[in-house]
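Below, in structure tokens: the form predicted alone, a single chain.
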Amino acid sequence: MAGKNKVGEYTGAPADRSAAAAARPVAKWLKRLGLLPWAAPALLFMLCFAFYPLGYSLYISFFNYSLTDPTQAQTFTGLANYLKAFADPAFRVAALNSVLFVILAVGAQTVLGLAIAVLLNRDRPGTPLVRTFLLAPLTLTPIVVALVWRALYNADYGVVSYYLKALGVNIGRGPIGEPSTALVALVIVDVWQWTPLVALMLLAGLRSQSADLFEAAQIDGASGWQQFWCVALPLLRPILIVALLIRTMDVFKLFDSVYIVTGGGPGYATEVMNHYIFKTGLTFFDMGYAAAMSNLLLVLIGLFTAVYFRAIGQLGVTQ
């Protein structure tokens, strides 16, 4: 007779134990389906504010769409938007400054980040006043922070441009007028903001970790550096890959300074993808071309969160 042993196997004819392995997915499926209604908001946020505003872009992105068209015709192009991409140089700039501009400040970010949280692990007088002073860029809107440099780097009256040439540096028309320098000073409001974000991440990575394989490393013999470098960093890895994966897709979203400060200029020395997208979807209105430089965009982030999660999968099988 079919029934169950003690530790719940049936014990039953073949047919009946086949029976019930094929009821056991059916019977999952039915449990997962009763948490469904606890979910269900959440599925609905995500299918109307991210999946459709995905799928209407894709799909406007094979079409010559125009907001300024009376008729809102939209008339099938296949793959010419992403083709007209690939061609247009303006674009090809835009994307190359994006990736110049992600690893300038998110490498620097991470070394500084990284120095500054190995500073503040240790319990020094005045400690706490700096991790707290530590928020306050954090703290300030995007907005803000471009204005007030912006008003810092101009050439006639800006407290930056003073400065540089009190020592003799040859600004021309400002650090943000000239193509040659733009760029940078892009990077380092970005990287003013942002260190400190990245300095909190890691210390709350070393602070995690066990005094107990420091003790163990001193009485080795281990210097200072080598604790640092053989023990504290690799077990930071983790962290490390993740704050790298939040600033990355952070940095290649960047619009705020970008538009305030040089508004891609000058020429297109400090035009990034996103604000090329902007101007293209709602300064000449053309959604279709539009649609397509923000899958392209899509695409490169993606790119490079493969390339971290990889690391991060590396990184799980090695230790």
Second form
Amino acid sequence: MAGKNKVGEYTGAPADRSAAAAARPVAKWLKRLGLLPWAAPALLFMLCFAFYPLGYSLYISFFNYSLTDPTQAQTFTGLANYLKAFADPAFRVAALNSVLFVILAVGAQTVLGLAIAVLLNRDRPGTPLVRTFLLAPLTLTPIVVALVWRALYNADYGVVSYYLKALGVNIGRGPIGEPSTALVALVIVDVWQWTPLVALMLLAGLRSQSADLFEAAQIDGASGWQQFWCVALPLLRPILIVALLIRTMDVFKLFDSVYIVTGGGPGYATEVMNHYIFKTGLTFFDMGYAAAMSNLLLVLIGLFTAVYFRAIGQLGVTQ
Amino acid sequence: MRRHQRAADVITYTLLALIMGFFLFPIVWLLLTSLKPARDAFTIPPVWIFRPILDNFRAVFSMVPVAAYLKNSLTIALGTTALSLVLGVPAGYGLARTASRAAGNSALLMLAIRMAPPVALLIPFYLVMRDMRLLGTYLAVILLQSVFNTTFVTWMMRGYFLSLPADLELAAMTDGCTRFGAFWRVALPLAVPGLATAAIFTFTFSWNDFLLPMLLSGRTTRTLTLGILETMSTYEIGWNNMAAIGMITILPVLLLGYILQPYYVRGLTLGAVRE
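Switching forms now, from the form predicted alone to the form predicted in complex with the partner chain, please provide the structure.
Below is the entire complex, every chain and molecule, led by the chain shown above.
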């Protein structure tokens, strides 16, 4: 802001003097920018293809705008789309499911990931091989993963359904056919694909811990369990929080597996915000309403991020 | 004491075997189903031992234009990788070598875009592309994928350049190099491993994407991830064909993942975790 004011002072001066005088603050300003102009193409690209669409999304969220309407009329309706979302039972269920999904999936991934990291931390014959195999789920194409699980869960021919029945667990219309089990079945897909990431992150954290600390704890008479609980785990907290942050963001983005495995059903049992917004906007073409809901989703993600960033700030962890 | 150790080993290996079983089972199922004769694909109880055949792969090539979809996937993935690197590498360098508040905020702004769910951007972007008559082109898919991947490349390269000493570039500049010369002749050659990692990740993300091509690509630009769905009928039959085209889709990314192995966690956490 200060630079702009300085340039402004010279605007009334004669042309020859102003050019020379203005050059100085401009040069100073340019120097202060440093190498920031190197990022200008990328930032300009973001402006055109990310921020402009997001602004446009904010704009149409105040309109009643449906692509199926032959007149393509955009009538201003103020906050009507936002109020509609709060009153829409399907949206409320989707929002609740999204949060529930985050809690279940991220919770399971953390507990399971921590257990795997601890198991792999001690070098034993075969553990490097296990680490290599753990990478496979991370690289796999999510749509292929989703189709495989849909086949495994199939009530009539699915392998999972068959072995569950053999074990005496009879789920009527299969794991994804029953409203009571469908969400958990989807959570398992996400746990399958992303637990390895959490495990490998935490393993990297455990590996970076100095052995001296544990020797000291041992000399003080701490048991193996105490060493883990009182020394290793507190040291792991920064990485744990980063893992939680990354996974939470990604679970909010979940789309492929919901679209493929359950389509949000049965009923609204597995409807999540992302999928419901997609359906509203790009299947039913109710653009104004979809835009309003996607803005609400952004706010929800922002809230979660703020909580994590606060936690990171309190720990004094900086990138 | 030794007896304890033995018991602990048995427990550890049992748990590791269970974990491996859980994480490998779906992949093994996919591989076996792709090699199964059609009649064995739906047998209950499931058949695990059979004579493997390649009929499914042949069938898929006659059902779906696999070669055309492969070409489309490759075009979009390479286009996205190129655009994201051209935009993201200089941005990452600039942000790494500038210590101002504006640079920090620009970096965070990029991160915020990466956290936004694709659907939130997709709806307005779809309308913009429709108005520009670009729906159904490679460019539409490449542009939106590059939005997410440029943020990734910028963050990754920023981290990489931060780990390189700036003194070398300053020395080159006192010797008469321009800033660009110092970047091009000194910093960039040193950053080749980071560059390769960023490129392979971007390629993988683009190759694996489903949502953006589903809405933005058209009849002649459809990707392999969309082609897989064509092998599934509404009656839930055709798993063997789905498995065959699924194997074709995952093989390149599995291979690239294996190459990237030492950098995988660092990459997926944008450098937050060092291995």
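Definition used throughout: the rigid core is the maximal C-alpha set that superposes within 1.5 Å between two forms. No experiment lies behind these values; they were computed from the predicted model shown. Positions refer to the first chain, counted from 1.
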Problem - Ser180 C-alpha shift between these two forms of 2 Å or more, rigid core reference - result: no
